Every structure is written in structure tokens, then in C-alpha cells.
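First, one chain by itself in C-alpha cells, the form predicted on its own.
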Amino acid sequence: MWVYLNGEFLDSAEAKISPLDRGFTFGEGVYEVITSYDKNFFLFYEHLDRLKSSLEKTFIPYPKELSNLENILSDLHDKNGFSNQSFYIQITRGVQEFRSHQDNILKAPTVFITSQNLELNPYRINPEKKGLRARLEEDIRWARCDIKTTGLIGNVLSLHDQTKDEVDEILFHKNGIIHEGSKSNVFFVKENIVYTPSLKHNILPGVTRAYVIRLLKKNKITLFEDSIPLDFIYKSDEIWLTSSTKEIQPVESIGDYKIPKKNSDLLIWRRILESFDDS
């Protein structure tokens, strides 16, 4: 596999990263993921404003190549070769030689770029596909969710507790308040009007949930944006997830509790999957 490691394209094994890198020794990095279909960017500059926006929000300064990142996309995409692929972004504040909580010295950012085969979403295949399996958390993550951050350990470490049934996605909570998954937005539907939760509530302004509110609207489905309590849930007649990877796909249980099914036909979350090529 080819990767981007400050100014270079290197085969993986070939690519070195300094353990002094602030990115592994205080966790300072932000990253972003970009999704292309043969060879077209999903959504780039709606992607690139919040790549900046991380950047700006952690003072991590720009580096040279946001200016040139198209190209080295596209670049990277002709070299590892896959139709449709999804591209990792990940900016580091940089190497530190000697280790201190504050480092006044402005060094260049860290830019390191991978990118993988992106297998086309199951439910465009096949709808009727049994639908995600999820389960409740209470959210234990820190309160600036609004930065795509690397440091992740908050959302995956239950991920890794075997005693825990394995499923698909973690619904976080908070006070009684659904928040999103640990890889995702999540979206609730009861009786043909959209419910998520508004940005307030401790989410990551998921380009895709912006996308998805954008569908909505031009289909002239009723959303709101507000405060989901967690019995909404057991009131929903469909639930599903989104983001860049996984475009919409379907809850069909959390926890013990499964989602009652609904002709197929009338799934809100369906027409808006079917109308992403459209818009």
C-alpha cells in the first residue's frame, strides 16, 4: 500500500514516523476522512472546511499541503489503484525533541495520508439486508467532539472489553440525552418526521449528517434538530446511522431491543440513499 508521509509517496512498510511526534506523545493530532468514487471526491471542500476548522480549534497550523490536497488525493488514489476508496488525513502539531506540555517553538505539522479500498454500501445492493446492531453507553468522552480528533480511545475502548456483546455501533448518552455513535450520526424517524440531535448535544458536525439534513429538506421531509431522550428509541419507527464510509445504513437493534419493521417502501432512510446520486 502507497502512502503520503510529508511531501513523499512511500510504500507503507517504507513510511517512519518520529516517537517524539507530539501526535504519539501527547495525542495532538486531528484527522479527517474523504471517500472518492471512481476517482470522485465525495463532498471534498464541505471535508477540507473542517479539516481546517480542527486545525484552527487545537492551534495546529496549516500545513503547505491543504493548498495542493486534491491532487495528492488523486495521486495517491492512481497508486494504491482501488475504484472507490477512502482516504484517512492525519495532521500532527509535529515532532517535540525534548518532551514538554507546551511547546512554544512552531515546528511544521505532521501530514500523513492513507487510503483504502472503499467496498460500495450493502444497502444500495440490497435494502432488505438485516439492518446494524448497536448498544447503549453512557458517553465518558471528552467535551470538544466538535474537533475530529485522533484521539479516539474514548470512542473504541469498550470496543475491546470481551464481556461485552459485539456489535456494529455504540450509541453514546449523556443525562438521559442520546448524543451519536461512536462512529457515526444517528438519525430517528416516528411517524414520517426526522429527529437528530442538534450539534449542542456534544457531536461531531458530521458531513454527512449535513448532507443528509440537506436531502431531506430538498425531498420536503420534516427534521428537527433538538434533544433526543433515550426512550425515543422504543417510540421510533426507523433509526439509522450516518457518515463518510458508511453513507445511511439501518439500526435494527440496540441492545435487546429490536426496531419494529415497516414496509420496506415507506423508509424514509431508503429514498434518501437512493437520492445521494441525484443531488
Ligand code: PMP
Contents of the next structure:
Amino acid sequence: MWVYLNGEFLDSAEAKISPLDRGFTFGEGVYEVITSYDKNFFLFYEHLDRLKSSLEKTFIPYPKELSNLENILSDLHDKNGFSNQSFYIQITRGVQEFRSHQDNILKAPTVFITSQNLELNPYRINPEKKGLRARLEEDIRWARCDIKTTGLIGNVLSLHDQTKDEVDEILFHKNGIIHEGSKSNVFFVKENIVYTPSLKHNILPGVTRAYVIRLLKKNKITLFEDSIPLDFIYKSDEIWLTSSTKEIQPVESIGDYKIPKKNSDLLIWRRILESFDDS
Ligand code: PMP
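I have the form predicted on its own already, so could you send the form predicted in complex with the named molecule?
Full complex below, order starting with the chain above.
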């Protein structure tokens, strides 16, 4: 696999990052995931904007190669060769020779990019496919989940707990209010009205979430960005998750609770997924 590291394309086995990188010693890094379909980058500028915002919020300097990001991704696309790919762009504060909490002796930020085969959303081909299994979990993450940081231990911790059921996604909640998935945003439908947790609830401003909101408006479907209590799960006709690699995928069960089946022609998630334009 080819990767990009600080200005060079390398075989992944040749890519070396110093253990003195603050990404390793302090967990200080941000990232972005961009998908491409037949080499067309989907929502590229929206992702670039969020990456800029993550860098600004963490005071990591803007690496100069980001102005050439589209060309770098394009070259990596050709080198790795898959038709559809997901690109992971990771930027850390950089290498610090002498350990100190202060960062005044740093070189440039570290920029590391990988790409891998992107599996197409299976619900595009088969919308009748069994939905995802999710479970609920108290949101134990830090209070700045609006920043897309590489520090994902809070998101993945309970996946390592062997006593917990294996699921496709974890839904985080706090004080009785639903936040988001561990790797996705969440939407609910009740009586043909769509609800999603508002950004004030310490969640990632998902690029797909924003795109879906635009599509809902275009399709004249009412949407509320709101505080969504846990018991809303049991009143919903549809629950779906959104992310750059998932697009939209329906949830079938949350813990022991199964979402009642509805006539599939009426499902809003299917209409919105059909109107995705990533060609
Ligand atoms: N929330 C979290 C915690 C995520 O990790 C992701 C996926 N990166 C999302 C939401 C969805 O964001 P996006 O639509 O920008 O991929």
C-alpha cells in the first residue's frame, strides 16, 4: 500500500514517524476522512473546511501541502488503484525533541495520508438488507467532540470489552439525551418528520449529516435539530446512521429493542439515499 508522509509517497513499510511526535506522546492530532467514487472526491471542500476548523481549534499550524491536497489524493488514488477509496488524512502537532507540555520548539506538523478500498454502501444495492445492530452507552468522551481528533479511545473503548454484545455501532447518550454514534451521526423519523441531535450536544458536525439535512430540505421533508431523549428510540418509525463511508444506513435494533418494520417504499432514508449524488 502506498502512503503519503510529509511530502513523499512511500510504500507503507518505508514510512517512519518519530516516537517523539506529539501525536504519539500527547495524542495531539486531528484527522479527516474523504471518499472517492471512480476518482471523484465526494464533498471534498466540506471535508477540507472541517479539517481547517479542527486545526484552528487545536492550534496546529495549517500545513502548506493542504493547498495541494486534491492533487495528493489524486496521485495516491492512482498508486493504490482501487476504483472507490477512502482517504485518511492525519495531522499531528509534529515532532518535539525535548519533552515539554509547551510546544515552542516544534518543527512542522506531521502530515500522513493513507487510502484504502471503499466498500460501497450495501444498502444501495439491497435496501431490504437487515439493518444495523446498535447498543446504547453512556457518553464518556471529552467535551470537545466537535473537533475531529485522532484521540478516539473514548469512542472505541467499550468495543474491547468482551462482556459486551458485538454490535455494528454504539449510540452515545448523556443525561438521558442522545448524542451520536461512535463513528456516525444519528437520525430519527416519527410520523414523517425527521429529528437529529443538535450540534450543541457535543457531537461531531458530520459532513454527511449536513449533506443529508440539505437533501431533506430539497425534498421538502421537515427536520428538527433538537435534544432527543432516550425514549424517542421507542417512538421512532425509522432510525438511521450517517457517515462518509456509510452514507446512510438503517438501524434494525438497539440492544434488545427491535424497530418495528414499516412498508419499505415509504421509508424516508431510502428516498434520501437515492438522491445522493456522488457520481
Ligand atoms: N460522529 C463521529 C464520532 C464520527 O467518527 C463520524 C465519522 N467520522 C461521524 C459522526 C460522521 O461524520 P462524517 O459524516 O463527516 O463522516
